[in-house]
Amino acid sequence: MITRTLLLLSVIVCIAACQPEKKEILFPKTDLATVPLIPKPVKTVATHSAFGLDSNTVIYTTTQDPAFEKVGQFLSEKIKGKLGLDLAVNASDSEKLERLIYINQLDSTDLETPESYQLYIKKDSIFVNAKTAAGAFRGIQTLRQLIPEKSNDTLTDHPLWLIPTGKIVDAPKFEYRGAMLDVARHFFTVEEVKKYIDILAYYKYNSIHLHLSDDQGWRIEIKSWPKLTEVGAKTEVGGGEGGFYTQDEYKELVQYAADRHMTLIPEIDMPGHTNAASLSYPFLNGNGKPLKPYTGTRVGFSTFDARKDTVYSFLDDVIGEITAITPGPYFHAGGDETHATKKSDYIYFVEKVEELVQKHGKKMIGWNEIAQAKLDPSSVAQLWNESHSAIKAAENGLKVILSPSERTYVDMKYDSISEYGLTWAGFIPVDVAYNWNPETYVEGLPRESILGVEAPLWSETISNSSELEYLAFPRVIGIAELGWSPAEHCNWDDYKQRLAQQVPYLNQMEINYYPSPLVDWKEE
């Protein structure tokens, strides 16, 4: 390993040193101060020249740590998907090199989180300096917003992507930043999913929760109680066949994020939202009322038995399964809209699922609603719907994610005149999903109580790709910045000007955006 990285270093340096010898090209002066980043940097410095990518660039990486090594592989594989490049990485030929794009695992006290980056760029040579492979990533997502569309190939023989010179510096403002996708009223495919992970990382989301469960569908498989999905997979909303994962498939798709690092959050919703669970093992329904397949979209009236211990014998069956496939250190038990559970039944069954979710190595993410309970400090509430929630939760020691329903529900419809989305919660034009202070939106609640935000996106009103990127997007990319960026930078009339420009990687990606009217969008 020594000798390799030794190799490395001596290609750079010969790289470095030959360079004066080429003749230099006179690239055209850019700035990178005024690339429409999203998020925007912490700091951003122009230098004002630019490094010209081209196939005579390769791409370095630390050694030491196989996950770096694997970030270059995905810049390389995302470039050749872009560009029609093949960069090579760690390749030992250097005799035709002349630029260079170092990943370089750095330990500095500069580097203050696990996701902070440092971004250098000059005429010959990109660094991307991180501590973790994951800050890593971060920065090549950066990287990668800043290659043009268009080669400027009038300045050479051969195609060349100029770059803007300068310094980044840059952290995320939050540890967590979160999508929610709803894939039990409607049931989306592996693919579609993996679709929605490679947005969301692009803008340097992290997490990735996937609601398994409801009363119209249960969408995950459980070993040791087939008819879960036997039964309970068969319906969704509007009357469609439904669907489920099998635990392999559950497992590509914890993979699939990982490599973008980006966890993903299992969630079983309960004891409401348990319909199709209950119809699969009618012992754990508690309303007392005839089951039967359920393919509308009311809420509220299923539970389970919260008094009957053989609930919480499946429960530590179906915890226990799901857990042991999850390496991420989150378990989401749901607990909203329980209005079919009395209250002190409601309040001993969060504690016991606590109490299973602990026992399995995870710590338990629950709707606001769990802030009722007496939890211990390693929960995570969800605000929803009740401030007074999340402030009871952090006086209790919990963190909170913020989830306000009337700035982050992605499924709510734009205006009145959406193809798609609900309205319970209010319109949420573009402008209104941005303009709002995560820091500051639950007066009482302490900043350092807030693990961070979420975008959550139910599916009662979509069922394929094209209609939840209508919802999803462009409103979760404003979300990404709020969750990322200092508040100083945010700035709606800056930001708007900078989603504007997003359309030729909206157009790359083949996603169904709305093109909201408050927006200038820039055409190809």
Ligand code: TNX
Given for the second form:
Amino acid sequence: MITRTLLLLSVIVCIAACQPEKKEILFPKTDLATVPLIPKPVKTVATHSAFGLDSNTVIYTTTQDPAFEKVGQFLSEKIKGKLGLDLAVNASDSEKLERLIYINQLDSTDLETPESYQLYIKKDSIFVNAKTAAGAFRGIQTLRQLIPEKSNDTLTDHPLWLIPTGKIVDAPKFEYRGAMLDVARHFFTVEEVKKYIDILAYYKYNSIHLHLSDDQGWRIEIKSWPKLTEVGAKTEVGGGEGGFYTQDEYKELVQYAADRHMTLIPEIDMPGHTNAASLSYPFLNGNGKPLKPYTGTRVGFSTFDARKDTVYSFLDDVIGEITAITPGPYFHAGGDETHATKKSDYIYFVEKVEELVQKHGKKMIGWNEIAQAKLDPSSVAQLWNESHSAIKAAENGLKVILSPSERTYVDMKYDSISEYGLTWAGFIPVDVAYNWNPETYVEGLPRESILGVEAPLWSETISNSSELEYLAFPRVIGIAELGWSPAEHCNWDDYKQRLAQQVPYLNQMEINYYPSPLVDWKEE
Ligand code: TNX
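Can you give me the structure for the form predicted in complex with the named molecule, which would complement the form predicted on its own we have just seen?
So here's everything in the complex, that chain up top.
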């Protein structure tokens, strides 16, 4: 009896131990509701099956609107970059209709905003429905995030990438979702700015604001005032060589952003932050002090002369040249930290500049200080440090962009051991940047007055893509969600799980993100 039991036991042990090692099947989750989408969509319904994306999949789009075809091509290029698959867009041979992705223009009342979209994923077809190409573009970002990095079985010669089936109905919370890059304190090349724009688009940002001038440098060619770049572009913080965009390069950036349905917003900061401009043309200077190139990081010492007519003729040319190559609706006129400008001069100046911006067919955006002036309700105030001025702007009918420095200033250090960044607005760890509700953050600011949110990245301490990425990522990813997803979906514990799973994308894009210890990053 004992021997029989022993025999049985040893057989069981052997069965357990002698099992051939289970081949790991790389099977992605097929539950649409658990894919780590950022920003989290408004509504997701999972149907627990899968669409097998493969080399026979074809992309079709509405052809009446060429912008929809471009969205299809964009998707095809990104799939090629991620998986190596070359998917045809609107190919004429209709044989290959086994599995298709259809990007469809649809005039439905369910699609409430221009960026709304619906995604219907069935076993053989994926439909992206949108009223506008912008909506379709946002929809295909969701689709990109649904495509797993790995196919179901890397050993077959016909791999399938399984996309979970179901339905997503989605629309942004705010019409404005921006990121600002300061290319004045340190210059960033066209390629560096493009890379940033491309990543922002993946997380559904729709605006890229470039801070094109400051005390330390002027960064855009103005043909009628060539010294701005001959003199004013040659400096940057720390004494580097500076740089500027020619108008052709600027147009290239505008187009690159437009291809991603993003608006480029140019900023010429004034009347303060103008040392580089005044150094180029000293008649502009209003602080009465001798001018010299500035490569430090102090603020608030420079000003234009607000009472000189020639200053406004100069600005008419500058604003005219820039707006002529800027298709978006806005021109940002700065207006912050004007400690060297008398208050009455400041108000006079901002009102004159608003007129010029409108004369050139644009709406003015300015930092919250502009609320001191009497402005047209078409102008927009960008809140960075004084809630009361945002409230005042709203009372005067202006819309407000929220960039509260203690939450959205991604140029602040994460913590005391951060490699780059400033600290004047406090440390901003990844959870602090995420854990706030833009709709209720400023007490007394009505919801209808909020145009959206923006994450500014000032560049005193950073000078290349890798340093930029260290400060921006992951914080701008969280701010993307705050700008898009309904407040009830914005939850740190849930978000940090989804953020942790962005690693494959961040690695594929070679993004030097800060691996915050608050997040349990998923190793690949
Ligand atoms: C404040 S925010 C500034 C910038 C600096 C930034 C550094 C604002 C409108 N002005 O000039 O670069 O702080 O964090």
